[in-house]
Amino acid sequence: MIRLIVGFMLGLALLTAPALASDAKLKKATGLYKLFCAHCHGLNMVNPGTSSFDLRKWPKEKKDEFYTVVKKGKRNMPAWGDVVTPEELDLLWFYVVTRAGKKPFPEAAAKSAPAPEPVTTMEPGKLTACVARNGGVMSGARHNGGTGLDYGVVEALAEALNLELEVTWFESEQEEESDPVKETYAMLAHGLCDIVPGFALYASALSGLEGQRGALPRWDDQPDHLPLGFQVDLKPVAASAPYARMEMGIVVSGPDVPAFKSLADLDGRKVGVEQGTLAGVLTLRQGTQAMVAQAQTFNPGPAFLWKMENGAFDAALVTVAAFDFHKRQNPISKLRLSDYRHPLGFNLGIALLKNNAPLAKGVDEALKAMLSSGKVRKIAEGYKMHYAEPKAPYVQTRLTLKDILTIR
C-alpha cells in the first residue's frame, strides 16, 4: 500500500519537474528529490542548514555514508530504507552529488577524463625560472619578488601548475658578442632552471644549436670556481605556445602625434636609428632617401631614448617594450608612442628542454587558459605596458632581405 501511495505522489511530482527532456535521468531524480527530500532540505537543495543538513555541502567522496544515512536515518533524519528502492537511492545520490544537475557526475567524469600526467621539474613541487634581472619592462629583480611581464607570467604559471616558484636571476647583456638564444640553451642544459620566459619564437632558434657549445650569462649565486668563458654542451630546446607579441612602433617628441602609415611618413623629421637592431635596419631600408641621408645612428640600449629626450632627434622606430621602460623611468617624458605598428614582429614563448614533454604540456595548457581568460593582458596592464596578443604564424620563419624590403 505504501508503494502505491508513493508511486502516485511520484507521478504528480514528475509533472512539475524542470523541463529537462534531454536528460531523463535528471528528470526522474528531480522528481524523487521533491517527493522525499525537498520538504526538509529545500527545493533545488537551497537550505540554510539550520533545521536540517544543507545537502549542497555533502562531500562527493562520501557516497557510502550518504546511502547509510538515507536508509538508516540520523538524528532528526528518518530512516527511508523500507520506502526507497536501491534504484531510487542511486537517483537521489545522482541529484545530490551533481548539485541538482549543475555539476558533472563524478563517476562519469572519472571514467571519461584520464588522469593528467604529472608535471616534471628539476625539484619536485617547485618550478624554477631563469629570468633577466635587467630585462627592462619585461623583467626586473626586486628585494621581494620581481616585476615585468615575463616575471608576472612565470609567477601566474607556477600558481596554475600548483608549484612553488623559484627564480634564478641572470644578467642580460646588450652586446654584439652576447647571444641570447645560445644563453637560453646553455642555462637549460646546465640545469639552472626548468623554463626561460621571453624566448623569441623564430624557427632558427628552435633547431640547429644542439650539439654546439654555449656560454652562460652571469647569474645569482654563480659558483666562484667556474672559469671565465665557461661553456656547456647545448641540448635540444622546445618552446611553449606564445603569450605575447613584441612589436615596433614610432615614437615622436612633443605633444602632437601624427597618424603614421609607414616609415616613409617620417620624411622631414630628425630621425634616430638604433644601430644593430631590427628597428634600425627597417628604418634605413624603408625610409625615403632624404630621410635616411639625414638620419643619425646611435648605440642600442636604454640610453637611445634618453638621447631623444635631450633633443638629439625627434622620431624613431623602437620596440614598444623599450618605450614602456623609458616611460617607467621617466613618467614626465615628452616622448609619445604613436598608434603605428610595423607589420614585422615576433611572438614570445617559454623555452624548456625538449625531452620534458609533461612540463611542456602543462605549460602550454596553462598559458592558453591564461590567454583566453585575459590574465596575461591584465598582468601587462598592471605593469603599465602596451600589450599585444600573439599573431599567427606563431613561429616566425627566418627573416630575409626580401622581407625587410617588402613587408611594410
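Owing to the predicted nature of the structure, the values given are computational and were not obtained by experimental measurement. Residue numbers count along the first chain shown, from 1. Whichever C-alpha set is largest while still superposing within 1.5 Å between the two forms counts as the rigid core. First, how it differs from the form predicted together with its partner chain.
After superposition on the rigid core, displacement of the C-alpha of residue 223 between these two forms stays below 2 Å.
Core-superposed comparison between these two forms: the C-alpha position of residue 162 differs by less than 2 Å. With the core held fixed between these two forms, residue 101 has its Cα displaced by at least 2 Å.
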Given for the second form:
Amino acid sequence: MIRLIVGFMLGLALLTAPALASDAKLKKATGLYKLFCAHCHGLNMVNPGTSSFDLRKWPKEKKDEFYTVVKKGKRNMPAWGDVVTPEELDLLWFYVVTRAGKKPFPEAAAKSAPAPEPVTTMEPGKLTACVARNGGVMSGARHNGGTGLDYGVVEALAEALNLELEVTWFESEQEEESDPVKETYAMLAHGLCDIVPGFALYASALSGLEGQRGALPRWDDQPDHLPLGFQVDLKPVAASAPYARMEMGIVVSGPDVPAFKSLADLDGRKVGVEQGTLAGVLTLRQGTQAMVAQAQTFNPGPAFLWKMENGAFDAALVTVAAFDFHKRQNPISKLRLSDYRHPLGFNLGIALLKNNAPLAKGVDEALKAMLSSGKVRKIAEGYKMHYAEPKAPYVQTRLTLKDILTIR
Amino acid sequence: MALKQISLAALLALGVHSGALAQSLDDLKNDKNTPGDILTYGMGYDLTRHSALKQINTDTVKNLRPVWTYSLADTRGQESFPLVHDGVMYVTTHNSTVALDALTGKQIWKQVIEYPAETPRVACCGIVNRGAAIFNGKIYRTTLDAYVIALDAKTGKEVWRTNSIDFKTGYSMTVAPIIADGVLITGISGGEYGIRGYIEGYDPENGKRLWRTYTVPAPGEPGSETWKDGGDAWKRGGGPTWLTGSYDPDLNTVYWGTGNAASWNAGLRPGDNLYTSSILALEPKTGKIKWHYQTSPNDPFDHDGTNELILTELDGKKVVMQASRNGFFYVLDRTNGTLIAANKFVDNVNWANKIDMGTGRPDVTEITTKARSGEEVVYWPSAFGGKNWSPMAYNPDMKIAFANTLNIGMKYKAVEPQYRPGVFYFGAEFAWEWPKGARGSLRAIDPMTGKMKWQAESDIPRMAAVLSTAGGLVFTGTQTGEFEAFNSENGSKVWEYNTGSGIVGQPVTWEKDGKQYVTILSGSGAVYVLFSGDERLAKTPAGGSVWTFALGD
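The form predicted together with its partner chain is what I want next, because the block you gave corresponds to the form predicted alone; please supply it.
After this comes the whole thing, all chains and molecules, with the earlier chain placed first.
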C-alpha cells in the first residue's frame, strides 16, 4: 500500500526530475572493466598477454564464447558465475569488442547475439512476474500462489497467453526514499522477471530513466553475494495498456455517509491528513480554511486508518486501495468509503522491457480482452476490492502544482 | 651419475637420512648462522637476506653457471621463497608444493593444491604464493582460497588443513607463514576487496587457531576512536597483512606490517584508521599488540605498508626498519616503537613533505588533502609504491639496504565505492603516470638518511627480491628474465644469466659439502605484468622454473 502512496508522491517528485544524460555507456563499461578485469588484463585492456590473455585479441564475432568464458572460466580465467550481472556482462562485451572504446561497436558483434530470434519470455513456456509480497490489497504472497488484483491479473494473463506463471516475490520497501518506478526498472533490467504489474502510467515514468542506476528491492531467493540495495543499470521500459485506475476517496467514521461533492464539504468535521501523500496534500490545498486549521496530520501507512478507527479524526481522503486493505484487516470496521472520488488519479499498467516487443503486443491484447470481457473487474471483486476502470488519458503526462490546486 | 641422484632422492623420500626432519625452534633461531640450511623466510628471522657465504664473490662470480633447473609447470608469477633443509629444497606455487633434491633438482614429491576455479577473482595482484615454513617435520603454507595447511615434509602428505575464512568475501592468502615461539603465524590478503584484515596464530601440531588479531578494531576496542565515520567503515576497513613478518626471539616479539585502509576513499573514513598502514609489534603466543607505529594515517593512496620489517642493530640500538610503499624509509627502536629516522628513499614523493620526528606523523602536502576531498590529483609514488612487495636485503657490515625501488606516479580521484562481496572495492578512479626515464632502480640505501650510495636503473622495473652476500655481491632479477649479480660497493653489474622467463622471485644462497649455491625462481607474472599494461613484456613468456647456480670449475 505504501507503494501506491509513494506512486502518488512520485507524481510530485517528477515535477522537478532533471533531464538525463544517456551517453555514459562507455564510462560505465570502463568502470566495470576496472572492477572485474583490469587486475589481470591490464588497466586499459593493454597487457603483455603472457600470464593472462590479451583481450585485444578476442575475436569480435565470438560473443557467445565470451559470455561463457566469463561465467564459467577457462584455463587461468576464473569463473565469475552470476557475480557479474547480465547487464554488466553486456557492458563488458561492449568494452572488449570496442577495444576499450577505441573502435566502433562492430555490426558483426551486435548481430551474433546469443538468441537472435525475438525473445518472448526469459524462460520458454513461462511468464515470470515480479509481484510485491507486501502490496497490501493489490498483491500478497500466499502459501500456494498469491492474492490481490495485481496477482490475479498476472495469473489470468499467463493463462490467456498459454504460459506457466512463475512469480518472483519481492519486498516493497516501506521507506519513503524507495522509488517503486526505479525498482521496477531495476528488476526488469536485472532479469528477475518478464513483467511487473502495478506500474503507474505516467509519461515521466516511461522515459529518461535508462542510463541511470536503480536499487533492486529484496526478493525471495536473492543470492547472498548481492548486498541489499544493489544498484543496477536501468534499461528502457515500456508499459502495457491500463487495467485499472487508482483513485482517492473520502472515508468517514460511519454510520452516516453523506454524498460529498468536493473536499470542501468536509468543513466542520475533524479531518485527518496523511502526511507526505498526494491525498494529504490535496486535503490541505482544497479544504476550507477553517477545516485545514483544525486538521491533524499523521504518519502515512496502514496505521493512519487505524487512528481514525480509534477516533483520532472522523474524515479523510485516502486511496481507495488503502481503505480496501484496512477493511480486509478489520472486517468489522466502522469506517465507510463514500462514493466521492477525487478527479486526480492514475492508471495501472504492466511494465516490461522495451526491447521485448512481441511480449508487449501479447500482453496488450490479452489485457484489452480481459478488460472488455469484465474479467479484471471480476478479479477485483473476488478480492472484495472497489474497482475503477482506467480513464483516458491512459498515460498521464505529469502532475503539476496547478493540477493540485485546480483539479477538484 | 643419474643413478646416484635417484638413489639419494629415494633415500630422502624414505626419511632414512638420520635426523633429517628435526627442525627445532633453536634451529629456526640459528638459521642465519647455518648456511647449509634455509629454514626461515627471509634467510633468518631478521629478514636481512644477507649471507655470510663468500665462495661466490666479486672475483669468482664470472664462473657462476646453472647446475640444474626444474619446471614448475605453471604460467603464473613465481614469487616463492625456497627453503632448504638437509639437502631437500621446498618450493611453492599457487597450486602446488614441491620437494626437490637440492643438489640435482630432481623431484622428491609434488603435492597439487586444488582450489575452486573462481578463487582468482579475489586476488588483486597476481596468482602467487610466497613460500612455506618448516618446523618439526612439517611444511606449512597458505592457499589462495584462504586455507592454512601442513604437509608431511617427507612425503608431502597433508597432515591438517584449516580454513581461515570464506574467500568469496574477498579474502585470500599468498603469504609465507612463520613459526615464532612455537606458533604458526599467518597474514591475509584482500585490501582491495573491503576485507577486515587480521593476523592469526595456529598450533603447528594440529592446525587449531590460537588467536586472531584484527588490524581494524571493532567499536569500543582500542584504536576504534580513530574510525570517526560513525558507521560501519571498520567492517570493510582493510588493513591486510600479506607479507611475512620478522621475529626477535630475545624480545619474543613478532613485527608485522599492515596494509592500506579500504576503500581508498579516505574521506569516507575520517580519522587515522588504526591499525592500517602500520608496523605492529606482537606477542607470538597471544597475538597481543605490544606497540604500533602508523606510517600512513587515513591513507587515500593504497600505500599498503605491509613491506618487510628488517631487524638489525644501529648505533647500539635494536631497530626495525622498513622501506615503505609510501616512499619513506623508516627506522624505529624495536623495543618500543620510537621513531629514529624517516627519510625519502625514492626521488618522487609528493604526498608528504617529511615525517615529523616529534609526532612521528607525515607532514602531508596539498596533494593528500585534495585527494581526500575528492579532487583529482597526480601523486607519487603510485599504488605500486616507492617499493612494491619485493623484499630488500640488508648488509649489516656495510649498514646498507639494497632495494628494488619504483618510480611510478598515479592519476587519482576518489569516488563513492559500492560494496559487493568479492569484487574490487577501490573507491577511486585511477591511471598510471609513467616517468620520462626508468620506471625502477636497484638502490643501495643508507637506512638513516634514505640517501642512495648507488643505483642500477631499469626501464622495466625489477619486481624481484634482493639477496646480499659477504662476497660483496647483490643478487636480483629482471622482469625480462636476467638473473643478475651486482658489486655491492659500487653497483656495477658483474654477472647475468637469462632464465627464459621473467624473474619476480626471491634469490637465496646456501651451501652443501663446501660448495655455495644460489637459487632463484623464474616465472613472469604477478602485479606489474598483469596490471601495468607494459607491452614490452609481451616478448617474455610465462612459465615457472627453479634455477640453481654454482661456480663452475
